[in-house]
Structures are given as structure tokens and as C-alpha cells.
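Heads up, the chain below is alone and in the form predicted alone; it's given as C-alpha cells.
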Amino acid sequence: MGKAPANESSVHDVASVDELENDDVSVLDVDGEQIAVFELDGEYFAMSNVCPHQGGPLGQGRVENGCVYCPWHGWQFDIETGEHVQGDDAVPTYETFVTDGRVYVRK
């Protein structure tokens, strides 16, 4: 029997993409990180769920213009690349696939 590839113990099932429908978002603890995973027009992001101004819970912020707003202070972050619109901070960011109906997220 083979081992299985390395990076496979960093792909984590978070979710059935009907779970996940109609621009929602899904928080959870992925390896003691608190991730949100977004639903965006069928496509799915996956971020640090901590907002780095205040700690504010990101997946609690609305979605705008292919934004995350912290809910707290109404810091912008770009959904894809994790970047604040206006500054330097930035919030960690993962990759997202389906597979077999399933969204997981590889950390």
C-alpha cells in the first residue's frame, strides 16, 4: 500500500456545496484557524476568518463588489488575493476546490 501525498493531510472537507448556496459563508476551525468560506456566483474563497485590524469575525461581514467588509470597522479585503483595499494588511488566503458535490479547502 502507498503512502498518501504529503499535502493530502492539508485538504480539508468543509462543506457540501448546498451547504454553501446562494452567496453564504461557512466558518469553521480548520487545524485551530478559524477559516470563512465564501459562495460567490458559484465560485467558492476561503480566508482567515480574523480580521488583523481588531481581530473582527470576517465571516460575519458582508460581501461587496468582490469585497469582504469587517463587520467591526468595515475593513475592505479582497475575496480572491486576501488584500486590504487601502493599506498593507492583508488576511491569509486558501485554496478552494469541489470535488463529488464536497467544497474543500487546502491549508
Second form
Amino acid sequence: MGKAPANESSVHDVASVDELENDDVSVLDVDGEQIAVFELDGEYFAMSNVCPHQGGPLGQGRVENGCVYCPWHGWQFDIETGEHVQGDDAVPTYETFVTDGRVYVRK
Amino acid sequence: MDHTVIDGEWHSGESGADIREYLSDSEFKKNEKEGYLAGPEEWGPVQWDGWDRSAGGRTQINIHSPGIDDAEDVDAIREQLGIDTVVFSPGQFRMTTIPAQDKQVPYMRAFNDLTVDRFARGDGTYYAKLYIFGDHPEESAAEIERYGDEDGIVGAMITDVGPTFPMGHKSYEPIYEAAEKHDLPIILHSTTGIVPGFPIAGMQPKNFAEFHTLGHTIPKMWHANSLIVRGIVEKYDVDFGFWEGGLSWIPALGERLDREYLERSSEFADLSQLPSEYLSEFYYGTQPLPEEATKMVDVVELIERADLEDQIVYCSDRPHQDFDAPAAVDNIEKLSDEQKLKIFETNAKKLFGI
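Switching from the form predicted alone: structure of the form predicted together with the partner chain?
Full complex below, order starting with the chain above.
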């Protein structure tokens, strides 16, 4: 996470910190791309919501030990790096930052 | 690329209790409603297999999804996935686990009544397969006779785990005669239920992964081997489809068969070509398609070397956890547009007569 002004065109407002604390994950549409933002122990991580396997919704997946499991076929991705834990595929990840109690994604 | 997507397998979602409602004998139905005090009412005589398919809840699975009560219940997800036409498979295919043998046939008949009533529309969008039992060949043949010309019935599915004999055995011949007469393909599909027949009883798997790796594929090899060695492929003009076992077992069996044939052809029925060439005439469902991610198998090369371009049918296997979206085929980089057209549309039209 880093600090950055919230008025850049590539920066997208996701949700408030409070909202993410309640839900742990939020999915937003950025220029037609679905991005899932996860909260893990007070840190925020953003990755494509679309599993590279067959397009499953990663934002609906179970989160466990820093990984998300695609709800369709169980593919396991490291939330911080986007890497498939067992295979070669990876999910695109994006930088996040917090300003004034709101979570942003830079894309 | 402009083509229709035909799904060769979407499972209906009926429970044992739903099937029970179609039992034709009212006294038998009444007794069935009252006879399973120790089990869940919705299952009746069909046994739950006890497997955790979800890896401890890490994936979503509801193998007999409620809410697929008739064909149109899948409209929304079908359209979301970009599937135009569905050929339903029986959802409650664990029927071979019914322990009372004298109840298997009435439940098979009730099941087919349900399928024709709710899923076999024949309307360009929804079609269905009958359910038949390997251990009840005469009665299964009668089901094909009863519904073989019904609008919307385009095949017959047999649970390939549970029958006492492999499908080249002479006991199956009434089924093949009826299928040939009504021009219905026979689709082989495994089950995860614990049944006394090959191969489940002997596998002794540690967990679902160890079982599911082989649970679909091994029975396919058992039956394909038998159909060829015993000459069913020469005797009957019937199409066979091998669903849900993937593709990578085909060359392995072909190599073994050809070797045996070249060494001891006298033990085979009269064949007009190499055994492996019959494997190139069977049909295969695409699901599951892990091969595109497996370095050991080049699925496009496999299709070309085994001459399967005209034999492979896209299958989603919805609503099961390990289903394949059409993307599973589209993602195979080296498949040509012509090959995709055949897998998504042409081959299914040919096999099912749609």
C-alpha cells in the first residue's frame, strides 16, 4: 500500500475502510474490468475478479491463509502476488492505498 | 467466430422424492413414501455417497442442485454462459446404488417419465437423454422402445459404474438392438456412488482426489475395451459417447488394444480395422478439460493424432463443481476455428440428431 492523491484518473474509489471491515471483500467495475479488493489484517489487496482458468468470480471465493480459492474449481491464488500457488497461471494485481478512511485502487 | 454452442451435458436436479412422484403403481408409491424412516425423505432409496467434493468448503458444490426442476430453470445461467442448446443428462444418476434390486426398474421408469415431462422439450433449446440400467437390459430396451421416438429424447445414458458386466457382454444386446432401431446414441457416465461392480469397490481411495482421478476414466477403459474386443462395434450401428472421463485415456487404451490384437487377434471378434480405429469412431465429451494445462498432454495434438476432430462434443457438466464453461474450449490456443465449430456445434448435431 502507498499514499497517493485520490484525484488521478487511474485511481478508483472502492469503499470506506468501515465497509470493507464488514465485508472483507468488495468487487468494483473499473473501465469494464471486475476487480476484487480484499482486506487482510488491516491491509488491502486488489486483484482481477476473473479467474484465469475459466472466469470464475474470485471475489466470491473463500479466503484462507492469505489465499483466495476460486469458488468454481478451487484454484488457489496468493492474494498479495496473484500467483497460482500450485501452477503457472497468475491473476493481475493492483496497487491499493488509503486516504481519509477510504480505500482506493490504482489501475 | 459465429457458431451455436450445444452443451452435451447439463444435469437435471431432481431428488429421489421427485422421481418417486412419477412411480406409476400407487400402492408402491405410497409404500415408498413411508418406507425410509431412517433416511432423508428427499433421497428415498438412492444413497448419498458421502464424498466431500468441495475440498473442505473451498469450492461451491451442490451436485443435485435444487431449483433445476424443469428445463427452463437453467435459462438464466445458460444464457450467462453463452450456451444456446442443452442436452440434459439425468441428475440422479446414482440410481445404481439403490440396494433393492427389485426397485431399480420402477424407479428407472419413473425417472424417464420425469425426464420426458420436464426436460425433453425438443424445442431447439432443450433436449434430454433417457436413463438406462446395465443390469436390467430387457427393461432398459423397453424404455428405449417406449420413449425412443419422443420429441426431445436424443440419447440414452447408462451409469458405467455399477453394472456387473462390461458393455461388450452379450446381456447388453437388447439395449443395442433398441438403440439401433431408434437411432439413439448410448452415453456412458460414471458415478461416485459405492456400488459392488467394477471398479469402485477395489480402489480403496484415501480421499476424493484419489478416487476422482480415476473414478470416471477407469470404467470408460473397461467398457471401451470390451465393446471392441467382443465386436459390438461391428455388430450394431450404434453411436457410443464417453462422457466426463476427459480425453487423455484414449491413446493409452488404443496402444494396449492394438498390441494385443497384433499378437492374438484370434481372441478378438472379427474386426475390420485396428482396435484403436474404433476408438476414433466413438464420441467423447470434453469435460473435464484439464489437459490444456497439463504439460504431458497436448490436447490439440491428441485430437489430430487420434483423429477425433469429428467426435468431440462440448459438455459443461453443469451444475457440478468441476463444470467447464465454453471458455475451457475457447482457451485452447491451438484449436482452429473449424475445430471449435465442430466441438461446439457440428459434432453434437450429428451425434444427437438435433
